[in-house]
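Only one chain is shown below, in structure tokens, and it's the form predicted on its own.
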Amino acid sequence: MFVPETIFVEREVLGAPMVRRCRSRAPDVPVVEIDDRRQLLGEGDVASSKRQLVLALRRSAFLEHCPAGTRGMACCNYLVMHFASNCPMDCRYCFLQEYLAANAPLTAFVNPEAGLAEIGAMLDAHPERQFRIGTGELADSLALDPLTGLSRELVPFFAARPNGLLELKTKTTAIEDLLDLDPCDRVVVSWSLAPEAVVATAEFGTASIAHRLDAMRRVVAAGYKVGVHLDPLIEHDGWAEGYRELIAAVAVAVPRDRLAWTSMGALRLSPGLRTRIRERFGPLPLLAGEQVPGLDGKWRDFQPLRVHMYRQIRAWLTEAFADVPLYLCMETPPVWEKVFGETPPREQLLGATLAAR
């Protein structure tokens, strides 16, 4: 369980239920009252920002379209909700270390009811459509759950919604608040996975693969489906054997009919992120492969290498999980065609992922 060094609370929300939960679940952590989280902007560095927790109101919209739908990329119409910002873990490749560099420390927004009202209005306005919605864009979906108990509000909300599917995406084992809730097949708990060589050298503060697999078993036993994201794929010595063994281990842990979907995505770094990684960590052999800029301005491995990795890993996934939806994240139509033989239209991508509901 993540325990912050200090909890900052906006005075306006001192009586909010989430504030009370956090204080009761971490009674020994000092609390500092502040007027506005924005007064903390620019204080400290990336590492120190991960050791504090701010409890604040979200004053802007909670729901956005996934940024994967950028120029030149095939998109699956994924929607993201922002119930938190930043992450207590410190993956070496994480885009948040650049994207949130000037932002306030790790923040949980204490008015989730406003976000759920926003989502509910959208679902009610389009009862004929299916929506796949995730919370893991600007924060790990479950890293703060032992403090905030947010899942205890999200799961019942989506369990009662026939046209909304919630994805909780994590690299943790923070699943305790999920286990006595009934998801009604409307909630998928997904894990980002990588070979242990990658976890040990690039995913600092995350749960081990063995512990993630055990958490998968436990949520499946509690009635949830799970998702698997091999993203980012990182080319390294022994990568093929590492990913083959990883997929085999998932096949042992998760029955095929309880796997909602799988995805693959290449390591992608913006120019600013490449600079930030070098500033913070110096040369990292695992992230030192030769890359080229793409249409969206992000650097990726050469297309032939990406296609080779995708094809090989796709073969293992298809062998282990026949008929389970598989898609690429933030990739171009030409790469889709080389890997799958076609570029599915947006509505087909969305339908494929929701077919697992």
Contents of the next structure:
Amino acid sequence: MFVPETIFVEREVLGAPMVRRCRSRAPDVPVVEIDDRRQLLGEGDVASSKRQLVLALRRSAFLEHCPAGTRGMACCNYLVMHFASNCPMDCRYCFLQEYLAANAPLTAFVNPEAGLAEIGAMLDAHPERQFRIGTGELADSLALDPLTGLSRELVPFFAARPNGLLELKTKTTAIEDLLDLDPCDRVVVSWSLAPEAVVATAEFGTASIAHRLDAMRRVVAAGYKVGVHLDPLIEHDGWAEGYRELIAAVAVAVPRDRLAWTSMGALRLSPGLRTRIRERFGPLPLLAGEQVPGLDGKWRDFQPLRVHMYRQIRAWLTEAFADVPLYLCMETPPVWEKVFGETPPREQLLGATLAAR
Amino acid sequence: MLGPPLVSGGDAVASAAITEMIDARTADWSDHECVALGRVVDVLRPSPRHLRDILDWLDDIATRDAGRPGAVLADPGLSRLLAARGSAPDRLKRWKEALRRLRYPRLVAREAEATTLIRGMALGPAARIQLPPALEGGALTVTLTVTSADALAQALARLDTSLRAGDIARLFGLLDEL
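Show the other one: the form predicted together with its partner chain, since we just had the form predicted on its own.
Full assembly next; the chain just shown is listed first.
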């Protein structure tokens, strides 16, 4: 469980239920009252910002369209909610170290009821549509859950909504709050997975693969469906064997009918992120692959190489999980066509297919 | 750390940027490695942008090969180009191309294979086939430049010959998968 060195609380929300819960779950952590989280911007570096926790009011919208479908990329019509910002883990490739560089304090927003009201209004306004909504864009969905208990508010909300499917995306094993809730098949708990060699060298502070697989088993036993994201795919010595063994391990851990979807995504690094990684960590094998700028300006393994990886891994996924939907994240339609032999479905169709799982 | 004599040309701002970049990026380099880099900068006079590429690639190659930037700089092909005649911009271009071959061996090999295939098609001066930059996107650009109907017919006939011989399909195969 993540235990912050200090908890900063905006005075305005001192009495919020989530604040009380955090303080009771981490009674030994010193608490500092502040006027506004924005006064912490620019203080400390990325690493130190991950060791503190700020409890604050979210003053802007919680819900937005996933940005992955922009600039010529195929889209799965995914919506994201921002109940937190930043992450206590420190994956070397994580885009947050650049994206949140000027807004780094690890923050849990303590007014989730406002976010749920936003979502409820949208779901109610479009009862004929199926929505797939995730909380893992600017934060790990579960990393702060042992403190905030947010899932105890999210799961019952979505369990009662026939047209909203919640995805909790994580690299942790912080599932305890989920286990006594009934998701009514409206909540998917997804894990980002990579071969252990990648975890050891690039995913600092995350749970081991063995522990993630064990957590998968436990949430499945508690009635949840799970998702698997092989994203980012990282080429390394023995990558093929690593991903093949990983998929085999998932197949043992998760019954096929409890797997909602799988996805693959190439390692993608913006030029600014590459610079940021070099500044923070120096030269890394992660940066030494044959990556080139793509149509959206992000660097990926050059196309014939990543198509090779996609096809190989897709074959293993299809063999293990024949009927489970598989999609590519942040990839161009031509690459999608090379991997699947057909053009990507229109975003509404793909989104609806996944949301109906 | 390298001293001021490293930069022999360029404006003061670029020189300062280069010195600053080198100081920041070579803090753990040996004296021998710094001298080797200093010679590269002195001879090729890269802009800050080119120098950043060079430093990135040196680090990347060294990391990938579990070696040192100095070992990359000692590559015989790079050393030969550094000693070659020609203008600084021309030598910088060729030296960076050689470094790129070390940095992207599979990509460059695939590009070279495709370029050889295109040359072998003998399309003549009227037709040109261009590869996508870094093979990204998978689309070939075919350009026809003609001044008469006969020239167009001839260019199309040559393309058709390559098409029927399977050369174009082989080209797309090279763009498809490693």
